[in-house]
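Listed next as structure tokens is one chain, alone, in the form predicted in complex with its partner chain.
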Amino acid sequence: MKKLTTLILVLLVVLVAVPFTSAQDNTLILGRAVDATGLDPHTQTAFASLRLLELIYEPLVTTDQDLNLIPVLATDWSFSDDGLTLTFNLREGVTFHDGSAFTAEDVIATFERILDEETASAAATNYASIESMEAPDDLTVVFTLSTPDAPIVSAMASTNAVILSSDVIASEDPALVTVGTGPFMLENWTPDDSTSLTANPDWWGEGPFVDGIEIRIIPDEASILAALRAGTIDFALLNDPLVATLLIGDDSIDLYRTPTLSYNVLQLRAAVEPLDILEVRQAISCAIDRQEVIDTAALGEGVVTGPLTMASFALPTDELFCYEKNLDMARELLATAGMEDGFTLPVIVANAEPPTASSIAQNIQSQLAEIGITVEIESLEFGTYVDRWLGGDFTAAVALNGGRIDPYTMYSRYWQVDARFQETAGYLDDTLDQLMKAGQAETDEAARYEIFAEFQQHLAETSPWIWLYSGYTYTAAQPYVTGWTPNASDALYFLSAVQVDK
């Protein structure tokens, strides 16, 4: 009996003491909190899905670190003088993961699929100006447009416009069969648990330099941080500034911070009283110190932003109306509107989406109290929030809205006649509509800059929404992971350049 007890004790000690050795090869182990929701690149919109799919599929063009368009499956492109014809020359020698060659036929089949209502691609509106497509030869595609559409090329720099094989489109369901041209091939996907990707040995670009990528879903970001510190993952995606900033000053982990195109905003619905009064909205804008919002809600992790977040178009914020907190002016504006006694403003906010949302709402609550506006925060589960947001069923909302590299693509859904999100935007005037239309048609860069400069100033002045700040996304890596360049569009595509040397 004693011997048995001793044996069990020894066994227990051995079991617990056996050091965890990761006998992994040259595979990059990536940790993140949220998994993809599906695999069809044309219908998936969740960031979490795009981060996976952009490793497997490639679009015609993409953006580099500074958000300039760079060629991927297309080598170059040009508009005709009237802006109605767009020609792409395609890359030679590219093959799909199933070995078939990439040709113009695949590009045409892809855009036909996206535009087909049956596919139900939410991004289809971005390519609505495509009237017809033809392939003069295997490596040339000509798009004929119904209207001049300058932003369409940058809209194609999207995972929602990646090229699928025409064979798969014809005979398979792309939600189930993943055949791309990208640097990695999908081997196995266990939803909400793990994903294995192997390197594509026939990829046209240089790389990948790892044998594959293993993605592990660790639902809690604090646990991701723990796994990084314990050395069981090589690379991590983090969203919560409260977690990511714990790595500042930690020499054993490299933290990469990238400003995002998305923006935190207080959306007012000018369709609802008393927000229909211009001065009331302006007063709210003047009463909010945006830097204070960043400092309290996100530990200072972010930059104050106007309506446009991309550096190529964004005006300096001091050129925008009331970006300096001015309580006197705010009170004066309220008095002009006959609301000097203040009012109650109900604000909806999604709990934990993003993690900072509730804190933003609370800070705004305390700032607006100074001019007599009582903010009533209604915290909602994300699904419920989305439902009310889409239906325009709110007075004001704290939101984190996605950005795009082109201002037209970014706002066409809100600020023009017949825009899909007109109810959610809650405001429109002729100036905005005209500026948007001009911005779509104009192909001259300098002229477009002027159009969108006026657009920003007009939005800030009419204050239908109060733009607050852009945060950062974070990637963190072990020091032995080299060659990583984070990208403002969050793309993981460039993991193809990463090397792992444990």
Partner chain sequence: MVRYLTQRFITLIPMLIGISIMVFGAIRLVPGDFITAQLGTEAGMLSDTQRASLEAYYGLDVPPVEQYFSWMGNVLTGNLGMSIRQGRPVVDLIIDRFPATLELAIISVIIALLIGIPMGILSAIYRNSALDIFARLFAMVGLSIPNFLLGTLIIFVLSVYFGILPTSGNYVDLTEDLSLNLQQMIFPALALGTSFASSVMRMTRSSMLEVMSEDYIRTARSKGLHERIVLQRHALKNAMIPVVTLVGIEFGYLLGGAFIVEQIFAIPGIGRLLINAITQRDYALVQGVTLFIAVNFVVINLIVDFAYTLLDPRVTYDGR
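Hand over the structure of the form predicted on its own; the form predicted in complex with its partner chain is what we had up.
For this one, just the chain is written down, with no partner chains and no other molecules.
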């Protein structure tokens, strides 16, 4: 009995001396302010949804930290000499989360679904040149195109083009059943509260190096910052520069501040009076000091931008119509339109994404008042805002839209006849449609640059939207979180490389 008592005491001492390690110690706890609005990767447009889904699903290709195209589910690809055939060789040995093999059949079923009008895919316009698809074998897919399509491969580097299981497409609802090939698997999603992801043990890539990711929805970004400093979360997505910049000089937290391709914009629907009058839209453009918007709403954290945000195509803003505030010209334009007494402009904003939306709207409200335009701001819950935006149910909207590495891919869904979000864009003319189609088919880089230079100048002059600025994407992490490299596409896919060493 004495020996047993001594043994128990020794065991207790050992247990006290050895730190307790919970199963969560190798789980990355991530805080963010806004939750996904849905789980179907082909229909979602909200950043918050895409950031979750890109951890679960994978496209054929993606972009690296330098925005170069790199293989994912495809290993390589090539065009025929006439540009009408695109062949992908697929990665061998990849399985879906349910254990089924990834094959060419899944790629074909995925793009058939994307192109099906009933799907209401967010990016179907980007793949409209696909005339037919065939699979010579399980690891080869051949796309036959109706026209040369220079940007189609870069268009596939999108969460809206991730590959779904053909079995799920045939018999399940992808909005309810999440079966991808990505580094993480969805375990549980409680909307507006939390999401649990577990590591995919059979992922083809190197990693993941954590057991999973726990995403906590913390609506107030100041509270996210407090949670970081208290050590209750490991990693955070920050959208508000007023919060993120508080971490500058804080050696206890690693802040990643990265220029982004996304852009803040005042969307005007030219289908609605009096925005259907060119001079009215131009007057709004001339009346806004874009740098003042940045300084007021984002503490100067941004760069004034035209329609294209990628360095390889963006024009200097002094080559665009009325990018310097000119109140005299704005008033003359309103007088020409017969609106010299001004009018009321309803503007919708989301209350969460981006967090600067209300401040942007308030600054625009103040500036447009100088030419007699009364801006009425309607702040909406994020999900309601998305529904209104998708339905084109607004007169004007402050929006944060995603950028792309190619101009065609960035805007094909807005500025073409029958484009997916043409109704949302609320404006189209023959010049825009023709320039988009020419830019899609042109393969010479110099010629494409000239096409999209004219495209930018035409958009700025017709002013269907008022482009404001591109900001920064902010991520923050505890020093023990290593391996994270942010990029200008805002993607979280490379969390697969992160390690947590507490």
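The structure presented is a predicted model; accordingly, all values stated were derived computationally and were not measured. Throughout, rigid core stands for the largest set of C-alpha atoms superposing within 1.5 Å between the two forms. Numbering follows the first chain given and starts at 1.
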inquiry  = Report the rigid-body rotation angle of the smaller part versus the larger between the two forms, as an integer number of degrees.
reply    = 21
ask   = After fitting the core, how far does the CA of Glu324 move between the two forms, in Å?
value = 7.8
